[in-house]
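Next comes just one chain, in structure tokens: the form predicted alone.
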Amino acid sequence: MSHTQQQIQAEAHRLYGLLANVSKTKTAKWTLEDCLAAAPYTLAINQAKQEKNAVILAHSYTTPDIVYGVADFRGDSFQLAQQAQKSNADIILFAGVWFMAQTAKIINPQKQVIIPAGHAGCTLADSMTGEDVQKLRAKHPGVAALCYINSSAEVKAQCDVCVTSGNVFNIAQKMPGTELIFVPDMLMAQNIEIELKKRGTPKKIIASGGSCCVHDKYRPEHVEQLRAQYPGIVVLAHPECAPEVCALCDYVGSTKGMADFVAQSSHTQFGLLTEGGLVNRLEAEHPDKQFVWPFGTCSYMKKNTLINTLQALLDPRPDQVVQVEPALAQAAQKSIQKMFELAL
């Protein structure tokens, strides 16, 4: 896949035109240099793509040259679960971490899904196992089970209704009875439990698991900070920070919600209470809007790389091809399909 200087040089201002606008650093943004070293790769992971009939999903958080250079779709996990859905091409490549990929694979259990990253984790994911999610209904018999999508294949399987940030509040409120499981975030799980109170359908949440490595270090001090040194600023978070974070913030979303609001925003100025990928994305895609981010980067999805994409693409290794057992599938899947069913 050798490709000409020409068509390097031709790769890498395509790219910089996208990224010319896009933090590589905190103090730096892409170079024209980075791009030229990013355009072997891309070229040769498109051209391997098409080759392959492959199609690849990055998550927002994963890299800008990911995200830009090589992906057909990006977007957050609900996005990416639909696109996953809907593909016809015979290798989903999902640039992203292994719940993610696990999902996708349950949905389109005849497809090869590889992912660059191998068993990258999740703090979320892996708090939490089946057998956990089995004794904790045992204590609860009768109250439905919602898990968030930031789950194992195990979790999923155990409860009635697979959720997203983006639609977990509006699927809680629809569920019957006036108590509900949520695994396996604990700071979302208080953040539903407010939320619809405020809806006027108040429910019990009984909630176990962990919290986002990124997302559970935002404090109030941080969204005070941010209105001390930016007067007027706009500031987003993510439902999976503390309660006492978002009561403060002018927006609470998902990944694709804090796109959203800020594309339909007349302001131009935003703190952004979120994985650093997402902060890329709305730089490239708003370079007339500033933004701010104290902290936060994933380290798991971040091991995407292009370099592992295109070796994921022309050989992968056992780890990084993604097989769920067909009973398990069928019984996580039900899960994923009610929530596809009450997200309409």
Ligand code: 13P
Contents of the next structure:
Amino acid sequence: MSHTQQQIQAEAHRLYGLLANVSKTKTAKWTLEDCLAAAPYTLAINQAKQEKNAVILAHSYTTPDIVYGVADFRGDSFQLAQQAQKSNADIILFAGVWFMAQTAKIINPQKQVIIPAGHAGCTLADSMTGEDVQKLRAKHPGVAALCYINSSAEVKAQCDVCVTSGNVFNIAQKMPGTELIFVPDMLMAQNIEIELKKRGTPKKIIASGGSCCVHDKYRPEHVEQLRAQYPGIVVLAHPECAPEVCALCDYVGSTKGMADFVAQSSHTQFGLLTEGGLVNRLEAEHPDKQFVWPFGTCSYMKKNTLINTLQALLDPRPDQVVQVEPALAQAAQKSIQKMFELAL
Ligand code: 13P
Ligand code: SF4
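Could I have the structure of this protein in the form predicted together with 1,3-dihydroxyacetonephosphate (13P), to go alongside the form predicted alone above?
Time for the whole complex; same chain goes first.
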């Protein structure tokens, strides 16, 4: 980290220009001092990225110093998978959780894929094994199986099509038959069943028992409290929330869907039932709008820091380098490829 004081000052001001409206804690915003502390790292990471021909893909739930300081692309699971597929870089550094980096590796077996957070789990991805899917499919022969992208390579390899929160409803609707297996999110499975019924194309959804430890904490009272405290507030939720919560919200969609909704809305006050990183992104991008966030932090996403991003880029530990056995990668890739076709 050999940048001059002048370069560090300039970088801190660049960061502060992006983060001044972003919450660092529940009660404090990012300060110039915070940005001064981050600047030597963002400078070093951006330099190492160029020298190594690396690209940084960051999920919106990672911290704003990563999202705005060093990421080349920021977005939801689908956008980041698309970027991974398009990338010409030699190295993909994925600031996210393990299943996301693993998906990038499956799409790019020839590239080095690294994840600063190491084996950062996800309660959904960790809830089910490939063998569990095999057993479920054996009980329901002839029924097509969708897997949420928040799943392991083993689970993806056992399913017909992978989906993300941004395309799940449309892809589920396109699937043949009146029954569908959907794993591993039981709450999203219920939301699919409800949505397909609304669209006039009902299907029985056969689910497993996983849930997101962040989104499954929201209850109808959280929506009611937001509406009571902020009359006229527009409430948005992720489809990993329970259906009784989603039913009370004004919009339900992926992190990109929520961001697009806010960008297109003439309203100025939004309640967000999702992980705090998205709240930070919206604060950065819409300083004229107000965001109310009851709670919700994904500790797995937050394992990515500027410090381990720099370390992983310069000299990754074995647990930060994603490896997927080729036969497994090939089997899992089919369901991801099918998603790209059906999402069009
Ligand atoms: P998105 O694809 O909407 O970004 O969701 C990913 C995720 O992990 C939500 O908890
Ligand atoms: Fe997994 Fe939930 Fe974290 Fe998303 S927010 S990565 S679903 S644990």
